[in-house]
Every structure is written in C-alpha cells, then in structure tokens.
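Take a look at this single chain in structure tokens; it is the form predicted on its own.
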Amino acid sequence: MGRDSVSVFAPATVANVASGFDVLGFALERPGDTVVLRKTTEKRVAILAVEGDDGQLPRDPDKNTASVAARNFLEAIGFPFGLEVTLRKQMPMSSGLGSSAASSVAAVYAANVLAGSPFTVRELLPFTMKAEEVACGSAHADNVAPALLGGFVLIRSYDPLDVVQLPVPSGLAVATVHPHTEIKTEDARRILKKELRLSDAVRQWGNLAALVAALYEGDLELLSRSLQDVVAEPRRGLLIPGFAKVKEAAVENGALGCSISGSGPSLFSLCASMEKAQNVGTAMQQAFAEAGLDSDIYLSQINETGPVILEGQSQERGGR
C-alpha cells in the first residue's frame, strides 16, 4: 500500500555563482524548507498551514510556490488524488538563497513520492519552473535545478531546456552570510545595465568557462581566479551595505572567492574546507556588523543530494 503522507526537505541554493549570471547554481546543505503533503479524496490542492514565515507568504494555493508546483504535477498525471500542504519555512525569505525554489522542489518531490514516482527526479524540473514563474514572473531554473538535482548545475539553454550537472571538487565548502536587510528582486533586476560592452562580455565568458573547467579538474586555484563577476556584482553590490568590506574580509581570511548569492543580499564564499569556511564566515559576519547589520551565517559543504524524505530522525536520499 502506498503512502498517504510524506515530509520532504529541500535545500537553499546559490544562483549565479559570480561569473555564471542566470545560468549557474549550486545547492547548500542548510538552510532549506520542509513540505508535508497529505493525500485527500477531494481532487484539489489546499494550503493547510504555513509555518515560520511571520504571515508573509500567500495562503492562496494559486500563488504559493509549493502548492502551484504540486498542482502542476497532479494535473500532469490526471489528478488521481488531492493534497493538503503544510509548508515549514526554515530559511530567510527575500534572501537570494532560493526560498521559493526550496518550497516548490520539496512539494513536487513529495507529490511524486505519493504518486508512486511516475517521474524521474530530473523530469520534475518543469513543474518547479512553473512555480518560479508565479513567484517572480520568470520561469528560471538556476535555483530550482540545483535544489532538485543537487550539486553544481549549469543551465545551457531554456528552449529547449538543457541542464548540465557538473562535478564537485572534494572538500569544497561554502560560507553563506545573510545580512538583515532586504533587496527586492525587481530592484536587483532594474539596477542592471541593459547592454554590455563586448570586452565585459568576453571577460564574463572566459571566467565562466574557466569555472566549469576548474570544477571538472578539481583545480581550486583556477576556481578562485574564475569567481569574478563583471555583469551583476558591480551594480548589485551598491545595494548591499558594507559589500566591499565583507568581500575583502572573506578573501583576506582564505576564501577562494566571494560574491552575491542570487539577487542578494546574501553573500557566499567558496572555500577549500569547512575549517576555512568557518573562519571566512566569521570574518564576513564581523564585517557586516561593522557596517551596522546583524546577519545569519550558514556553513555547508556542497549538497550533492538535493531533496530528502524525512522519516523521524532518518532521511531517505533522493539522489540524482
């Protein structure tokens, strides 16, 4: 007999990854969101509860990414049952860490489990992208793809959708710091230049290509040289108090590189080990404090698993 309910955790993500603007992302071990789905005989998707959001997220199932993703999935398989959704937010919203993506990935992964897994994990990606379109007006995949598949993910193309999973060098860790300030995604988009100089485009292409090569070769020195963004960071950094000092503190304390996670305000630093990530994260947090901002720090290795089923204290790995 199949399950009647399931609880799934899906991770936060870092999108852009400096030179990979809009095409590259990776998954964190923490933070993330948990979604609990329960089957119902009434063939609709309803929000039963949203916890941990201070009332900020919509309870309307047409506007919440968790319910939208689950409903899109059920429509694709003929709506054999309905669902009640409980969303437990365990990460900051409007943080640049893929909050809406974590919710939609957890929900659609859970729905697939309850349906007997008619789709592979990779085949669930379009359902999560539709939910992202509801959240921010664009069906982008640089957060949902790594949250769903784990590891580093490159979005080569959207039409047709072509997602490439990249290797993760052994020991690679990340310190992510979320300052207590807010940047609206539309503002982060609006501040970007509408056109690029050819010389800047060439620099960005070179850095992105080298970053991908560094991941395949496990070359952390090359990875460090490649974490340069000449497209978004020079503009978006202006929106983050203390940005230059925080980045400087990260590099001086051993980070391979530091840049803005997604549209911000969170910053990430890739590091050669968890020990270095701890030192780097502390230095970043101190630099934000000197700029007058409290912050939260998340230390993690690269999450190569993606979503997991929560079974009491045990976890059933989703895999790629």
The other form holds:
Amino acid sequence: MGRDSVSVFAPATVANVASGFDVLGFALERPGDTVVLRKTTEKRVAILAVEGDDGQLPRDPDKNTASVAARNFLEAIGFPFGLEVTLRKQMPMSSGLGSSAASSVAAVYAANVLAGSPFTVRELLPFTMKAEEVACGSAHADNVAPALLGGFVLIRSYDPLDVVQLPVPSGLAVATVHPHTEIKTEDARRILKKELRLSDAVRQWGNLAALVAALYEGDLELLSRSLQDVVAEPRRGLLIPGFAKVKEAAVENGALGCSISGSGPSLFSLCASMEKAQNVGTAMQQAFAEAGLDSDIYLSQINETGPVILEGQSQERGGR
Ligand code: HSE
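Alt. form predicted together with L-homoserine (HSE), vs. the form predicted on its own above:
After this comes the whole thing, all chains and molecules, with the earlier chain placed first.
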C-alpha cells in the first residue's frame, strides 16, 4: 500500500547567476516552501489551504502554481486519483528567489511520491515549467531546474529540453539579501532589450563559459571574474533602490561577486566561506538600509539535494 499523504519541502533558488540569463541557476538551503498533498477519490486537484501568503496567492486551482503543477503531473499519468493541496509559503513572493518554482517543484515531487514514483526526478521538470508559465508568463527553467535537482543547473537547450548539472566547489557559500519591495518577474522581463549588441553578447558568453569552467575547476578567482552581467543587470538594477551601493558593499567586504537574484529585487553574493557570507550579508543589509529599505538576509551553502520529504522532524529524499 502506498501512502495517502506526503509533505515536501522545495528550496528557493538564484536564477541567472549574473551571466546566465534564463540558462543558469542554483539552489539555496533556505528559505523554501512546503506542500502537503493528500490523495482523494474525486479526480480533481483542489486547494485545501494556502498559509503564510497574507491572502495574496490565488486559491483557484487553475491559477495557483502548486495545484497547476500537480494537475499537469496527474494528467500525464491518466488521473488515477485526485489531490488536496496545502501550500505553506515560507518565503517571500515576487522576491527574485524563485517562490513560484519552490511551490510547483514541491507539489510535483510530492505527487510523484504519492503515485509510486513513475517518473525520475529529472523527468518532472516539464510539469514545473508549465506551472512557471502560469505564474509569470514565461516557461523559463532556471529556477525550477535547480529547485528540483539541487546544485548548479545549466539549461543548454529549451527545445529539446537539455539540462546539465554542474559541480559545486567545496565551501562555496551565498549571502542573499531580500529588500522589502516587490518586483514582478513579468514586469522585469518586459523592460529588457529584445536585441543585444554583438559586443555585449561576446562579453556575456565569455563570462558564462568561464563561470562553468570555474565550477568544474573549483577556481574561485575565475568564478569571481566571471560574475558579470551586461544583459539584464544594467536595466533591472535601476528598479532596485541602492543597487549600485549594495553591490559595492558586497565586493568591498569580500564577496566573489554580487548580482541580482533572478528578476530581483533580491541580490546574491557568492562567497568563499560561510564566515565571509555572513560579513557580506551584513554589509549588503546596511547598504539597503541606507537606501531606505529594510531587508532579510539568507545565508546558505549551495543546496545539492533539492526537494526533501518531511517526516516529523526528519527529512528523506524520495523518487529516483
Ligand atoms: N531567468 C528569469 C528572469 C528568472 O531573469 O526573468 C526569473 O526569476
């Protein structure tokens, strides 16, 4: 007999990682979301509760990213049962930390467990991408792929989908600072230039290729030189009060590099150790305060696990 209910945590993510617009992301240890699914005999997906969102997220199962992702999954396996969804938001929304991705990844991962794991974890990715499209109008995978697979993930191609897991240099830590202001991904995408100058494209792919090489080599100096974005950051930085000063504070205090997390407004700094990340996070928070914004700091190593099943206080990895 399989289980009738399961609770899954999926992590927040940093998408783009400076030079990898829409093609690179990594997972954080925290924050993240928890989804509790319960099997029902009625063959539909219903939302039982959404907690921790101040009533902001849709309760309509056709619009909520967790229920949409679970339904996509059930449709693919012929809807053998229905599901009741409880979504516990434990992270800020419209923050650039992959909030909708954490919800949809937790939901699909949980649904797969309840169905007896007919899909490998990697095969779950398309279901979460469709949910991302509902959440923000674009089926980009640079949040959902690392939330699902853990670590650094590169999307080599969207059609056909081809994702590559990259190594994580030991000790690498990240300070992510979330200023208390919201930016909708849809809006942050609209302001981007639709065409690039060839010279900018050359800089961007040089940095992205070097960043990947740095991860393989564990070369933090090369990683530091590679954390540059000439595509999205110049425009999106203008939406974030104090952006230039916060970035300057991060680098002056020892960050390997600092850029916008996903579509912002959070900024991330990769650092050589947790101790450095702590100092850098504090300096970034101080700079945001000088720009008039309160903020939260999340310190983390790179999460190489992805989603986990929550059993009381213990956690386990399900699926294949
Ligand atoms: N790559 C996406 C963007 C991530 O930057 O628009 C959104 O979180």
